[in-house]
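The chain below stands alone and is given as structure tokens, in the form predicted alone.
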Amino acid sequence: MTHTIYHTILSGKAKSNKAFAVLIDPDKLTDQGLLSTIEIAVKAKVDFFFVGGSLVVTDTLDKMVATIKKHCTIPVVLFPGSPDQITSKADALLYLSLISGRNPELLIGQHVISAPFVKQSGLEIIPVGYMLIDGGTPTTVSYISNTNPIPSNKNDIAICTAMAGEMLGLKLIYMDAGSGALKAIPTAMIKEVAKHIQIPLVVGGGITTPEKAKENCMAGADIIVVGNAAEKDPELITAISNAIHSLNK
């Protein structure tokens, strides 16, 4: 098993470089829409494709990942909402533990069930502490996971949760306001969490402008993830990518 993707992330963090991941939900893109998104992402020098969703009801995951791999060299990282969202055609898997919630199934239960299949897949496995932050509206992930998000004004809870995840040995912290969030995670919370952990910090949800993406990076996010906004306006990918990469040396 290789560790190429995680080493790339660590290397970027060591250099204070910021990265951009476009999140693709297999249920929401047509074949033509996917090809168009790939073309835009390549030109914009997107760093990663994250693929997955809270509720994937189609069987297009395998085909979608294969299409991305066929048409570009951007690494494909699975961002699964359930144990069956796995394909060996990807490069890596974010093995998510929902540390902001208290649902044991999403802390360890589903991992026990999926572990044999995940190990067989040959994917690079990246253990992730997933933290759902209140984005101003109920989201699919909060409903499906049967958990409450961390209130967006409770920096202390977010800090302690991220610290606990790091001390438990998780390799990334992923703060997410959820798909379709009305508001992004407050910059102050991102800054405080980044200050208290050493591992890379991923931030997503509610990011709809290049300015917000850049602001989150400056607050301490190492990787910015945009999905919903890019689905509505694929050209936004270029603007956000340029804004994020303008911070790199």
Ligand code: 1GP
The other form holds:
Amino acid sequence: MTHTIYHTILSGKAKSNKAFAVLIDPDKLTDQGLLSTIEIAVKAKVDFFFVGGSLVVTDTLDKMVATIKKHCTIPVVLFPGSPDQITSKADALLYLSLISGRNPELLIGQHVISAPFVKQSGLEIIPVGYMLIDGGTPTTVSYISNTNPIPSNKNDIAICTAMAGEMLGLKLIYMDAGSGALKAIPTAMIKEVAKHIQIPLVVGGGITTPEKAKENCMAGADIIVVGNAAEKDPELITAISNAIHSLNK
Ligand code: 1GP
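The form predicted in complex with this ligand, contrasted with the form predicted alone above:
Next comes the full complex, this chain leading.
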């Protein structure tokens, strides 16, 4: 097992560099759509592809990851909604524990059941404290996970949750308003959480403009994740990537 991707993230953070991850939901892209997204992402110098979804109803994940690996060198990181969204063709796995929720299945239960299979995959495993923040509308992830998101004005709850995740030994905190959130996570909450943890902070959900992506980075996010907006308008990938990378030395 290697640790290349996590070390890349850590060394980026050490230099205060910001990174951009494009989220691919295997249900939503056609083969042609995937190929053109890859082409745009390569030109735009996207740092990572995240692949997965809260509810994936097709069996294209494996094939999509293989296609990405065949056509570019952008690392592919699995962002699974459930243990069946795992393929050893990817580079790494976000090993998510839903620490904002109180559903034992998503805190530890599913991890126990899938542990031998995950280990066998040979993937780089990145333990992640996953925090769902209220994005103004029930999202697929809040419904499927059967958990309440953290209210978006309760910075203290978000701070304490992230701190606990870090002290439990998790390697990343991922604050997510959920795919297609009406409201992205408020900058003030990102700033407060970033101030209280040392591990890298990933922020996603409802980010639709380069301005918002950049603002989140300036507030302390290390990696920005965009899914829906990039699916609707793949050209946005270039604009958001440029905005994020403009902050790097
Ligand atoms: C969802 O953070 C991701 O888990 C991305 O959200 O699809 O709203 O960009 P969007």
